[in-house]
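Given next, in structure tokens, is a single chain: the form predicted alone.
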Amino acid sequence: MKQENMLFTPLYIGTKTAVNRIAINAMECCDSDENGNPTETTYRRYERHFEGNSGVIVLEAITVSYESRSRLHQLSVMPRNSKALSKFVSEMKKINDKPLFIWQLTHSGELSHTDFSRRVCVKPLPGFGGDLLSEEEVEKIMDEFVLAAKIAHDCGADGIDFKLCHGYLGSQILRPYNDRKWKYGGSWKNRTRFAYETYERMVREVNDPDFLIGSKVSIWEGFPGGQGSAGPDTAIMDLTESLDLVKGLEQRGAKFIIVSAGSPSITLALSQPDRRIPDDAYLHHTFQKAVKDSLKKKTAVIGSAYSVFRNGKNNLLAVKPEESSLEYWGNKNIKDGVCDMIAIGRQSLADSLLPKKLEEGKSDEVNWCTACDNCIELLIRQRNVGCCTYDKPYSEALKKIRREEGALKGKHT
């Protein structure tokens, strides 16, 4: 008797239902207009996502402030964007009204780009730093997050992902490294104040039990003083705070937790496992299970780092190819209670139609992500981001950038 494919069973998230258990992870693609509104390029990307019939689609990191941001052409969620974002949601829902559309709200903090914005920090981190935030400035940022959540709700989004991962401001405040003596640092109570109070305000001010609020969390950042480390000067893993955080978020209304790890600007291969040595993908399973065991059954746990498994053709050793694929591990981890849903990031750029193709038994037609990370290179270079393997305009753009850079270097040698 053929076993049920768990990836294509429905999942309740709060009061809403995801039609399947594949989510599109938030993937920044640097293609907004000068005011942070979606462009035709943005529309094309998300049209493909909605055509792919994922259970959840997470809108890429959309900044609550243009004063401090990491990307020149980053989507933003401020009053000036309301009309454009309302139209965007409406058009996507016309394509397919089944996927739950969740927006990842972010503030870049010490990852803000100094060429076009103000870099700020909670405590200077070697290689990053920035203007030291005051308590009043943090409170203003909290106001911006709350306003952004209200705008998302009013524009028709199904919920928001309050970003607490990958080295952005939410992570920076939570880290043990933030041992500064101030309202938002030092003790665990102080370091969770920003997250918890913002949650409480968002729930209260949006005032809609059907609106989904949750967070993507880096369970362990993998460097001294990072999230999930045992102290401000050690990289030793101690998940006590991370697991206490997700329980605290659940108590304050979180309906889902997207489990991640690493900080791409520091520990990229932990966040997005490297195709040459993809073994960190297994570590993510441990993090997902730890979060799942810490929360009540009603809170959906969404796991990341599945793209590198591909169709079983990867560089993982000591496993059979048929037991080393994205589909295999997604099914197994859902069935075994490791997570409730899986999220794809790089794979969503390679083939947004993955869920539809897998459900129709057409896995041989999937454009499998090669984990070449050329899309990440485009992101770092502040260019429009897409798949350089399967989408020719992006591969041509990257070749052109490299040629121009090579010619420039030649002039200076």
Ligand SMILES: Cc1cc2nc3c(=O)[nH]c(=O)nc-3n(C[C@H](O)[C@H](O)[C@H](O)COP(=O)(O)O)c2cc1C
Contents of the next structure:
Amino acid sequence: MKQENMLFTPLYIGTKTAVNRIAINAMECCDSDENGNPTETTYRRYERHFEGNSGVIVLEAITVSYESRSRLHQLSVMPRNSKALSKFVSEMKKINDKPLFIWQLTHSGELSHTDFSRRVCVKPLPGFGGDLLSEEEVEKIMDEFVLAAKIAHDCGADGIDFKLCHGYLGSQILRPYNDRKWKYGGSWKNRTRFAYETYERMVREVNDPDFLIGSKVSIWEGFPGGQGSAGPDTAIMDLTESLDLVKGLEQRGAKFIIVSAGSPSITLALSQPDRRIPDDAYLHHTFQKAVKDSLKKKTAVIGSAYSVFRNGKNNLLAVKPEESSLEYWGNKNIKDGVCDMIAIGRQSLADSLLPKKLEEGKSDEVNWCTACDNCIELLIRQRNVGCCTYDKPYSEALKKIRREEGALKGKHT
Ligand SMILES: Cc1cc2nc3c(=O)[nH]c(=O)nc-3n(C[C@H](O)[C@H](O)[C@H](O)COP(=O)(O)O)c2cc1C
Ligand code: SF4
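Next up, the form predicted together with this ligand in place of the form predicted alone?
What follows is the entire complex, opening with the chain shown before.
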């Protein structure tokens, strides 16, 4: 008898149902207009995601503050964006009303770009820094998150992912490195105050039990003082705080946790294992299982970092290709209680139609992400982002940038 493929079974998240167990992870692509509204390019990307029929689509990191942001053309969620965002949701739902549309709300903090915005920090980190945030400023940012959640709700989103990962402000406050003596630093109680109070307010003020509030969390950032490390000056892994965090979020109403790791500006290969160093993808399984075991069964655990497995043709050693694919690990991990759903990041740029194609048994028609990381190079350069392997305009754009930079280097040597 043929075994059931768990990837194509429904998943209950809060009061809603995801039609399958594949989510599109948040992927910022730097193509909004100058007010932070979606452009034609943004529409094109999401139209393809909605056609792909995944259970959940997470809208890329959308900033709650235009004053401090990491991307020049970053989507933003403020009252002035409401009309454009409402239209965006209704157009997407016309294409396919099944995927749950969750928006990732963010504040970039010390990752805000100084060329066009104000960089702020909770405690200067070597190589980053910025203006030191006061307690009043943090409280204003909490107001911005709550307002953004209400806007997302009123625009028709199914929920929000309050970003607590990858070194953005939500992570910066939680880190042991934030040992500054203030209301939001030092003790674990102080470092979780921002996340917990914002959650409590979002749940209370949105006041809709059907609205899904959850978070993407970096369980271990992998550098001294990062989230999940044993202290402010050590990188030694100690998951006590990270696991306490997800439990605290669940108690405050989180309906899902997207498990991630690393801080891409510092530990990129941990966040998104690449084809040269694919092995950390396994570490994510350990983190997903640890979160799953810490939570009550009703909170959905969504795992990241599956793209590098591809169709089994990858650089992972000591495994049979048929037991090393994204589909194999997704199915197995759900079956084994490691996670409830898998999220695809880079693979969603390479081929948004992956869920549909796999469900129809057309794995050989998928454009498999090569985990080359050329797309992140576009993001780092503040350009429109897309797949440089399968999407010609983006590969051409990258070639042009590299040519121009090569010419510039030539002039200076
Ligand atoms: C171009 C690019 C943009 C990304 N944007 C976001 C983002 O907006 N928010 C986020 O939490 N993670 C972001 N990520 C990380 C992915 O969501 C995901 O966690 C990571 O790529 C690992 O998953 P994968 O192996 O499926 O790619 C981005 C990654 C890339 C390459
Ligand atoms: S550019 Fe490379 S890493 Fe990025 S989506 Fe395309 S194949 Fe994947």
